[in-house]
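Shown here is one chain on its own, the form predicted on its own, set out as structure tokens.
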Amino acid sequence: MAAASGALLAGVNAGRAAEGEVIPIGAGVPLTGWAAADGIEFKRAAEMARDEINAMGGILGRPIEVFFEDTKNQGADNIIPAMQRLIDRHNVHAIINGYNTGAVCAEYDTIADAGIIYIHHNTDIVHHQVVGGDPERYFGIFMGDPAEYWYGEGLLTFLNNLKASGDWAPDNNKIAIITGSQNYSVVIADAIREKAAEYGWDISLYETVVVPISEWGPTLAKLRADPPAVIAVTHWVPQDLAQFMLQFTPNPTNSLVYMQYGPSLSAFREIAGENANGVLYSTVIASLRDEKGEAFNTAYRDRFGADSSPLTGAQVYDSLHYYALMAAIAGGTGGPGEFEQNQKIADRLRSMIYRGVMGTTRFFIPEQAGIPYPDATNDPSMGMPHQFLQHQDYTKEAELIAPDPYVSAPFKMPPWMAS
């Protein structure tokens, strides 16, 4: 955070640690269950942001404290009670967390009834429909990243740009799509399928697999029978994706392999090993490789260890920082039932352009969801970068290969493909 931001947060206490009445902030995160590896990073990032904010004077002199509730295996039956406990037990003024899946906005009414701010990263197009459909009721609910829909069309743009650059000459114009049954994966898969012809692509295979999945033989047989230029796997669990690569590379097709989000997690590289090299993936919720992002990455690993994942924690880190800034501008925070004060904070969030470690956060209005660059704006200073990355050396973090101006390395042909 810049010195000017610190002064704004601290108000008259700039330069002094916060020491007033504590402001409770909540986080509903998966500390146990299948997503616990991510949940641990969400918790770490919240604690790191908390300590930085408090060291700069808190929010107008008041320190914040973060209370965590476990959303376990997620879904509405776990997420809604976790949110309710944060409100009832801890009287939180805001709930700020990473992603939770499966509730499909069902927790929104719990938040709306309390009238507090809620910033999440569920990457769910249904958020647009719910908040955009009744912005007055859901005034305090923000999705801190773009909806998953943009991953589909964004991939098609990326592929066409890769062809146009001359870095890749596909054998054909076929894309094979493999999706799990989860709504997140299906929305991305459908977006690719629905827009493919518009971008000059044909869909040669659209297959839904039952997940979790470790045996990819039947799917691979179909791919080998009709090799596509691109294999797009929109299922995202890293262990499953690593098994795909372990079974694909011994007898590969001459295809780019794109996978959704899962390769960003360390478990993918640990299981796939050298078979990870060449895999493409994208995300909108990861720290960048620029000066600001790398400073955060270094500080995060120094605090939590070399095996920690700042790319995952970045979403919560940025969100807690910009909530604190907007609350300070609005004159302070508001607890449950303090609708008027929280509406002031929401107004500030709606007009905000915040440059954090993930790039620029700015919200669609009235949907209150992150705007992606370059998918929805041509200006990198006005949208969150839709990052395309490639594993080029599985012993290291992936390289950011698009979009400009954030690129850290050029695209490399995967080792299984003909040169």
Given for the second form:
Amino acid sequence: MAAASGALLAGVNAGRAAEGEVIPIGAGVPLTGWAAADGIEFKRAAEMARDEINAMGGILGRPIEVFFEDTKNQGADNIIPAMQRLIDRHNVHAIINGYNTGAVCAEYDTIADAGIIYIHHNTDIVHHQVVGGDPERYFGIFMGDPAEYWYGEGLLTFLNNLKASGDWAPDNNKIAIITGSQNYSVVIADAIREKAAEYGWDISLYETVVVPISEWGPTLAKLRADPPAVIAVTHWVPQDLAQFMLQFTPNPTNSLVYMQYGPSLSAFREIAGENANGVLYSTVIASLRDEKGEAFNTAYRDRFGADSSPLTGAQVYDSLHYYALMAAIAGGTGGPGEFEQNQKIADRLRSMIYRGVMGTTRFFIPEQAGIPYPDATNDPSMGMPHQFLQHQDYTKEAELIAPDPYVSAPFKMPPWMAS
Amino acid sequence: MDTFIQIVISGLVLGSMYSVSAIGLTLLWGALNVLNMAHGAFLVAGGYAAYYFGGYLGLPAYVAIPGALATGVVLGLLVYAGVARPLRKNANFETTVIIATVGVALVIENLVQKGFGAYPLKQPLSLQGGFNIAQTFVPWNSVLVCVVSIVLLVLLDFVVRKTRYGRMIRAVAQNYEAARLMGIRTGAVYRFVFAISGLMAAISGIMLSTATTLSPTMGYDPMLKAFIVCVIAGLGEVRGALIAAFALGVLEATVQFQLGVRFALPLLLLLVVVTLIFRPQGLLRKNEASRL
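Return the structure block for the form predicted together with its partner chain; the form predicted on its own was the one displayed.
Complete assembly follows, chain above in first position.
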């Protein structure tokens, strides 16, 4: 396929073949542990981007090689040593990751001490505080996607837009929030709760569940006792969410059901079956269904098989491409300790507007985190789309129902709701 | 009224899942003083074996389920032969076997993850559909789990109390050396109990995975809940485990509704602490010496 950065990178490389000294790039990804399925996609995407970059002449004629370290079940105890090994053992010039959870930016000092570029997709609002609080020390650290906080406010924007479109007329203005106990879920739930009144909504229930949960009866009893217009489940484990739908649909309330992350995984549809139809979810980081996104999705599946997940791999694919492009424009990469060269690359990244397979990557300054569209900018060419999706046929992938101009199908009233 | 019915049904569903999880754990402790930390992993192995035979190979349920049960028995025998038997003569057997079975759990979990991946899977052998009591939907699968858990515990209690093998197990449980001197083949008793424990765990794993989902880590939560049930009932107390499991299930569902879901587990753990302080042999065991 034609890579997103193809023409530009090839142009900067000026026809040079990738024949020089190899540039080591690191990736600390969960190759084992609970997130291994996603970690494998991150590895695949890095290998795909590597091959495409090298076919275009690498970075100013130097091929790149990607070295992987396993972050296992994640958390600081696994992530920090993995990053340290990439720097000490492989002398990497940059670390390009998918997501790792649980470290809450604890690995940043390891990176800052080495002075290399680090792009990750941890979707963590703490990144804003850490990098925004000391942009000089953490100059090379970028979060390639918007923080999880935006899921909360973005949902409220989406609901109001849906109401205004006339496609949905809620019975009331109540939102019931069901959150897990992990930081990710709580930040999103709190963002919905804090901003709800501003958007004209009341919170009728704020329930924290303990992970894992398979018996939803008591929670459903509360929902049925006071039916809300929207049920927002920010707990994200797919099998737990599937169980919720299996127990909700036999005796539903007239509520939209929004769920976090889990419905994007095929396991949700497989377990919930037709009960998945109608469920809404969103992502601030996935490949699009447009021309560029579909070309990537097709090439990815052709290479790694029909069961592979390009939507997950896209984050590493895009970020490795734009790192290579910005490094080439900056005059080359810099290894550990080469602060000056890496500062030049960081300068290029900060001013970058990059259109990849996930839409536009552009960073908040000084936080160096992805800007979401339409949550923080109303210009689709200036932010990464906060994609809202709906399962309309559980045997197929979900349809992208917002925001414009990326929509693949219109919103459909869930089968359990009155039309 | 609907709310009350929902809470009772949720409590029974939770209770049946806890009791089905507790069976193998309480048997091994009651009979052999073995606190099997690999019990959760045994459940995982049973669930995945059923998935492998029924889902991956596409065999009918009447072949897949016996295949999974046989896997549980083999696993129980392997752990006996590879872990419990070599450690049996160790002076600190009861402690070392805990550590050893933690290792067994890690091996099983990682093998399952290597073989089947980390993605959660649907157990293909589950029952579909259900019926309504007032406005509350009751899945047939939950009814099956409930019935199976009760039947298994009653059956186990019968075997232990009324059969010749059960008497041998109780003799070994009460005094290992004395049982040997009386001519009981203690090795055979150990093998039998481990095999039965593996069998029970396989059944539990199948039941739990039909009610929830298959994943390499699906054993952790049932293991914790089984431990809570066993401590409150009294470790090794088979009848008590059944009563405690359902009582705790209903209590948990009530707390989840009245106070909030997040308060249920802390309350159960508080009950464990209180039980261990004031009645360490468990609420339903007569004294510390008696087991099974």
